[in-house]
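Presented below, as structure tokens, is a lone chain in the form predicted on its own.
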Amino acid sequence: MAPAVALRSSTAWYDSPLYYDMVYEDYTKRETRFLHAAVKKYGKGFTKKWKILEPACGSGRLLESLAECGHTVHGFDLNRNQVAYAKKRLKSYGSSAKAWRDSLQDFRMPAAGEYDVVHCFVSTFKYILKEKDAVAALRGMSKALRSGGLCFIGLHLTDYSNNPEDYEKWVNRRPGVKVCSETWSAPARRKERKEAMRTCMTITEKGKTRVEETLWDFRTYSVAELKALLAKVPSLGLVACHDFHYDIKNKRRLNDAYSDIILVLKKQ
């Protein structure tokens, strides 16, 4: 029998940064390697050490990984618990690593036009539910980049003609803690351009098990809708697409053949 739900909200997953971090930590090395390979392949005028901005940085796992590589890393997130967790893990890197609380669509930045890389993976961009706010977020990322800088955005695309409910599961462990995360996405509501999301984290810790359930909406993007959005921010030119396997050798086209896409955009 499943354990009783102890916590249900629109932010439960994000209010527990340790467990959120565990769910995604297997991606960290792959994403870090991918960013380095992509800069080598698509970038020009990059030195060995970059200045990086991560909108919606979450628990700071990628900020820490890239700081370990010697880069200057700045990131922000709307959830105060995630920001506090990120600040704690970045403390040893001094002024070269910063995290603050901010929103995707109207964030402030320490230095406009000075970042080499901006990245926002794992479909976080889809939390922006209005077109005008999505445009504002992209313009903000563009403004943050220097000429020739690279912007990476990862998101799931929607094919409205083939749109069943989707389910994914992750399990991870640390000493004394096990987290099983299950995520369901409902079929898209095309007129509203939204899909209902539900995540249940089953957490076993100190011999006790509990569930934290998170409910929210994502904005949907078909290929045509995504292309229309990018056309509104011409300062970011699309140079390549990859997928969530983070394999630099495996390029994708921006079409309906594949749902998980990573956009590689260059500041014009």
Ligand SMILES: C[S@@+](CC[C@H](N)C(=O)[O-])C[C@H]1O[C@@H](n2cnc3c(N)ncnc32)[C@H](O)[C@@H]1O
Second form
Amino acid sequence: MAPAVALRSSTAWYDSPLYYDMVYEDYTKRETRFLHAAVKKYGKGFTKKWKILEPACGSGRLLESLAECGHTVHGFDLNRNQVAYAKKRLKSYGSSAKAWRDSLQDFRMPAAGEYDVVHCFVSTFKYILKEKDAVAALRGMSKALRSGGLCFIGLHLTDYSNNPEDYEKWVNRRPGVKVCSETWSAPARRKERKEAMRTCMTITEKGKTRVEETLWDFRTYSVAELKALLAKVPSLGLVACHDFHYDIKNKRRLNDAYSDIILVLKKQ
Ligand SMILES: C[S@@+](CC[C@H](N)C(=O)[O-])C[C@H]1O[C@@H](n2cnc3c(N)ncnc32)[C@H](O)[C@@H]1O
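Mind giving me the form predicted together with this ligand, seeing as the form predicted on its own was just shown?
After this comes the whole thing, all chains and molecules, with the earlier chain placed first.
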């Protein structure tokens, strides 16, 4: 299961924004399209150009994609390399696109109460390991939004009664580089509300192959635990749920039957 050679690191996954970006780039168009369809379906008072905040924006792939659509995009991330990479790719959009360094659990924002959209996809929210910090992050997202603005959170839910090890693999290429990313999630430790995650990126560049391994914990959420969290931030009302297929026509119920959920929340 594990690659033969591994370089242990706690942050390699995000210290290498190019490889991260390659792994996730197939999602970018789908997520961008989904956001537009969801705003059309669930939004109120939206003009053609929105003000968007992406907490934990990573390499800025979505900031760029949404800036390209004419929106004002702001994003922050804890990882310096990701922020530097995002800043570079946003340069040509001038003052309407900004990235800076900050943390999910207590972030400052340039325009509180002014954002039309806040989004946080691909289980990023699960990096917040304590309930009080998750509540603080959610409150921050709510505070960022104008009344009627929409908050999107995508995360993998845990069914503690059926919780085997999970494995996913992505392969992507750009000229001169091939990246194969494999991610394992261990069964959740229910008491701690944590699951051990492991990613191995096998990178082939200039005829050489190396492996970078990243280990981290995610906070787990059953449906009940997620509902309990949402109840602590009533200023964000649940409007609808979708899943990681990003299909606006396919709504999901927030129940135990499906695990990759996208919450659509509206600022009251
Ligand atoms: C899965 S990536 C998602 C990035 C981006 N939102 C996207 O969809 O491509 C997770 C990101 O969260 C960042 N991150 C993890 N914990 C964080 C925290 N406490 N505060 C801010 N950023 C954090 C990592 O540095 C990484 O860039």
